[in-house]
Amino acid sequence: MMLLKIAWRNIWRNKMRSIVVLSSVAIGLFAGMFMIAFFQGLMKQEVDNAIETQLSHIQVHNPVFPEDKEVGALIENGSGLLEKFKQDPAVKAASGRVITTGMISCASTAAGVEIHGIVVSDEKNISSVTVDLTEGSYFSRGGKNEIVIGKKLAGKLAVQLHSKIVLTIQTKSGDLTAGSFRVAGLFRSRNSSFDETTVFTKQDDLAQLLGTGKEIHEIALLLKDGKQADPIAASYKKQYPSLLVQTWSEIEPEMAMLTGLMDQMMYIIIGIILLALMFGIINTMLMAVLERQREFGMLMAIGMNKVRVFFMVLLESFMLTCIGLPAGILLTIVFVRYFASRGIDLSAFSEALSQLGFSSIVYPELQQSMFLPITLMTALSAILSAIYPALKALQFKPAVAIHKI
């Protein structure tokens, strides 16, 4: 106890000094954590992106089907299945699609795009372009031939709202055919590749080109818990042991490995953050510690051992450490809130991650999970940084140290 008292009276002897430690503790911790919520919401912003415009949480495909979008792979009794999983209590929304590959022409230009014919009222539920849609409408009622496309593939054609593009197909008996197409609207999601790439057109008019009528190339699945998607990919597999059924991290394992490479990159920055932050705080202390001499004297001369002095060291590192962290616990809730409602707008900086795929505004988002480990380790490393200085102080003689200026 007499111990305490000691190390707490000595923190406060030099109040700048304690000031700068506890602040590059609170400063290293709020670095860490904030860096952690920076690159999680960005992941998890890609994920989520990628799960709502495109993937959903689950795909139920013919086996044959996603090795070249061939026209004639289609899931059988594909409608009556529709069906079945909108039944399902775990199922948020479902939606069946014809989709095939083709080339999307103008008077100028052409390009090639994958076409997804869509149930308008389904495909509302499950997809998130209706939010993205930046000009004109998601099919008007009783419309004929009318597509959405990307604000980026317009811009590539050169074409604009109500403007007629040409598309060019293949049967599903293998025949190439053509269709006239009237822009119903424009989408700009966060996926610039996604919008220059893939179109939408109401379902019946795709499979009236293509000859599929009302079967289906792909349902999917948009889950009330999306945690829960391999145990319910599982259970359908067993369920429908002819189709392929597919969870968005088994149609995109690249996502999926960024997403596990992004978690362990995580720990390696804070490493370095760390290990920044011990220099410092082994700087400081090394500095206290030196000019203290004649103190560290005068208490080994009146009877305090050796290891008293090593633990009355790193007792106010300890304190120091145990001030610092919730300050930087504060600060790092104050900042990840403030900027989870406003975002990070970084394309003012470069256009770089809309290329990729990832949103440029970036929303931060720290899992409570994370404080614990993120700061037994900022506590670790302070008190660490504290055994040299400590053991320094061990090395001063008392007759030398005391006659110390």
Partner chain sequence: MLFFSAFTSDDQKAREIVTKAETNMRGLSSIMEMTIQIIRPTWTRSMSVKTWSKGEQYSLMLVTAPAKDAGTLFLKRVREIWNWVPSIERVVKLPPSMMAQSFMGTDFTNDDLVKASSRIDDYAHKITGDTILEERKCWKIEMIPLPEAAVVWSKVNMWIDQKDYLELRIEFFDEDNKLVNSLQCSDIKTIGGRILPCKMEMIPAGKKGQKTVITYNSALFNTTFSDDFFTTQNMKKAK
The other form holds:
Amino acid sequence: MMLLKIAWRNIWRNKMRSIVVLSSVAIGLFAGMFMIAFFQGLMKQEVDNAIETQLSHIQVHNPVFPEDKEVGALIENGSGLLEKFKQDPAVKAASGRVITTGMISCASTAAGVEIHGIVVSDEKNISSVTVDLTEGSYFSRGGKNEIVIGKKLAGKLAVQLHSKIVLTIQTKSGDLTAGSFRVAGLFRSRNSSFDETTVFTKQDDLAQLLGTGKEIHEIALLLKDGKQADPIAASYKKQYPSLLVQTWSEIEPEMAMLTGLMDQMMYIIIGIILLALMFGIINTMLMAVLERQREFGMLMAIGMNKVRVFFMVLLESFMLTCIGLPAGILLTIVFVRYFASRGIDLSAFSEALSQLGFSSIVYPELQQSMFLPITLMTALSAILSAIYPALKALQFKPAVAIHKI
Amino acid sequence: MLFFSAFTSDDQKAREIVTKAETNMRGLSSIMEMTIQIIRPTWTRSMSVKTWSKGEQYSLMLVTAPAKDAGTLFLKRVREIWNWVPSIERVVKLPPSMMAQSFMGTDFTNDDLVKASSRIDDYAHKITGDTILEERKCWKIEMIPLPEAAVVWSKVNMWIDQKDYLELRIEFFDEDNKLVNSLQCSDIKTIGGRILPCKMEMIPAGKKGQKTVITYNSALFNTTFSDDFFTTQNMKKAK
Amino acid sequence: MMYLLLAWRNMWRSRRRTLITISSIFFAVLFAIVMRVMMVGIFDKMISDTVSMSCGYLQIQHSGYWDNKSIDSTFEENPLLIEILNTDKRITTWNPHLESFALASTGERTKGILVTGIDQEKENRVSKLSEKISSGRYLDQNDKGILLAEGLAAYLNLKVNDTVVLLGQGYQGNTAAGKYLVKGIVKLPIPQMNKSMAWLPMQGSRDFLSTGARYTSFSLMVRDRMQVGEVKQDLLDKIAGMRATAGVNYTPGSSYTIMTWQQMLPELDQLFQAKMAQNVIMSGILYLVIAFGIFGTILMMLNERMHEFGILIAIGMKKRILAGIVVLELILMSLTGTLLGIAGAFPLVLYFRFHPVRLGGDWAKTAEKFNFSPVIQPSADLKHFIIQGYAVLSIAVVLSLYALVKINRLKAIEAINS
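Show the same protein again, this time as the form predicted in complex with the partner chain rather than the form predicted alone.
Once more the chain from above appears, this time first in line as the rest of the complex follows.
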């Protein structure tokens, strides 16, 4: 008890020193948390982007479909199923699509493409392509046989807005058929191969050519809570055993792999930061202990035993840590909030990025669940850092210490 | 520009001329032997081919020379094409993705052979003048594809000879009104009892020194074939 | 000069103090270097893993090939060019390809694929194709067989020793057709590639396409990713020189283009640029923590010497000079710490280069399925050592200037009594 009082008073005797240690702890915590928030925001940006442009959270197909995208591989009772999903409370938006592969041709060139026949109102809720248009509009004119293609594809075919192109596809009955379409809009996503190979038409127009009626090949779902994709998909798999239900990470495992890499990297980086913090504190405290030689020497000379001196120093660190941590948390909250709304524009740090013309804005975000572990880790580092300096304090010989200048 | 309800008598005449020319060229059934020459700036290649056709829908093509390609067969049924290559002893159906590829390295595409669009039904026709081609007086007819037609061209000009209704020249334009391809026919003579231009040159615009030349060597018309002749089973027996 | 001596003597008067200060800089430099080198190592690996499996760092092609991948856009075998590539020490391997689109068919099913003629030894060095074989065996030089990607084989219902037919457009209008025995099946990590690729030995591809000794591309792997730009320029210059001295060996009609991986894989470049920008922020945060650590040490040191400073001022030393000497001390200590830090980081980084950090967990298993070895290997580029050292040194020097402030504000009496 006495020790506590002494430790407490010691802290406030030398304000400068205490503030320095305190702020080191606060900054260390802030650094760790902000780093995590940054990483989370980063991953979200990358994953969300892919989800919003092409993948969505969950996709449902006829099991035969993904292999060769056959026209006949339709979802049984697709439109009924789509309605059911729209009613599902876990689902934010659902969109049904008719998909086939074919040739797009203009007077001078032709290219192989994947054609998505979509319902405009549903697709707008699910895909960001609908707003990523560089020119034209996403079927807002309501004309027949309009097509929206990627800007890159338009360049390859040497066509522009309002140009006419011909789509050649194979119908449900196996015949080859063709239809002419007018370019109504050009889109641009981050994935240039997506831009080059995917084109969008209205579902009715495509279905008419294909002879698929009201049936669909794909149902894409956007969930209210994207992190629940795996368990929700699992429950759908059980509910609809005859259909192929996949999460975005199953469809594009490369993406999941990259985010996994980020996760791992994050832990390593945090580790390095905490190590840097520890050494920073150790050095600061060592210096402080050195500075307090006379004081320790005096204490030991008047009879305080070494064990108590040791614990006194540790207690001081502990208390400083206890004050520093909440300060750090406050700092984190303030900064994360600030940047979460404004976003950190990465292109300010990279000339190449800004030239690409994409907004590379990261919105840091911090989950509640992260607060506790990081705080504990920081606290632990701070206290561990205090052990060595505390031990050092015991090494001073009282007689020598008193005479130190 | 919809011409459906506003046919002038001139336009009607244009349409009739084209109809007559098209049905004339297609004939009913025929067996023909021709030479296909691919000309490029740095090389030239020649092939000899024998074709059996029934109307517009069915045809069988056999490559007879050079020796390396001899025995290769193409079968067309309506909109589908099959290919038999002797060295691999396999019949392969051409998938939609191959349709825009060039046919045997020529300036024609596989799609051209299959020709899904009809020059009669998919266009609005208009006579725009008279010219002399191959010492014959011809109509120059401008053809604009109808809005719904699955045609990549924005305009096609056709010159049709006024005496025998021969298509002597066709020019294909893109949406910027640039010439993309021209088909020029010449060497008009009697062959197999009909008057036809026996030399056709497909010349892609803007590519110097590049064209494909088809020369008809002999022809037999109005032979009778059963539809069974044009099947994958039968095709290997062709000689 | 005398000030320098004074500063130096001061430093060693209290060894402990000096050592503590130096060590704070030492560790700061160490951590800054380690973090940067790890990050760069990860980026390097990301890029090298991707390019070695696809297009290489640089690719020599016939001009016009990239936009219009026609078999007529090939270039001839040119011993002069090959010699240029062989003698450039910056290039570790050059990998020739003769590839084309073709139809693969088994009678019931037909699929459009990419068939690549490879020099099986060179290819293996770059993409380790033989290690990805899941059944059957790798190709020999004079093999008459073919390798199929797993997804493709599955679609066509083919196993090892089955026959597959290839049909395509050959050189100069020739028909490309051939029957091949499936010698091996390869498993590729990326599903798209796994469904549509096949490999023939170079001679096999030449026979199929009737090209003779021609190529669609040479993929080049370089020792140092940062040299890609200069290697490209050098090669272009040498090729132009080759044409200028057109002798018996030079084949006219071949005009070359060289593309960089950034041009061929713009997505990867974009990803990489984004990661670099992120790196700036992360380094920034680390520097913040480091700066606080160093500042704390300096502050404490100044505090501890207050008494000494007070006396010096009282006996007449000018504040300016005292401050100057103290700052000099700090700079000397920072310099020492930095140099030691750089030297110390070296063995550490080297250790990790030979024993890369193994990542674990579920992710590692997934990564391995991708043939992406889940290790982090730091870069050993000295440039990073020096830059980081410099950065920390600059931070330390700026922080040292605080001594000027503190000493200026010093009131002698108070100082003596502290």
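Positions refer to the first chain, counted from 1. Everything numeric here is computed off the predicted structure, so don't read it as measured data. Superpose the two forms; the largest set of C-alphas matching within 1.5 Å is the rigid core.
- When two forms of a protein are overlaid on their rigid core, residues whose CA moves 2 Å or more are considered shifted, and Gly297 is one of them between the two forms.
- In the core-superposed comparison between the two forms, the C-alpha atom of Val64 has shifted by less than 2 angstroms.
- In the core-superposed comparison between the two forms, the C-alpha atom of Met103 has shifted by less than 2 angstroms.
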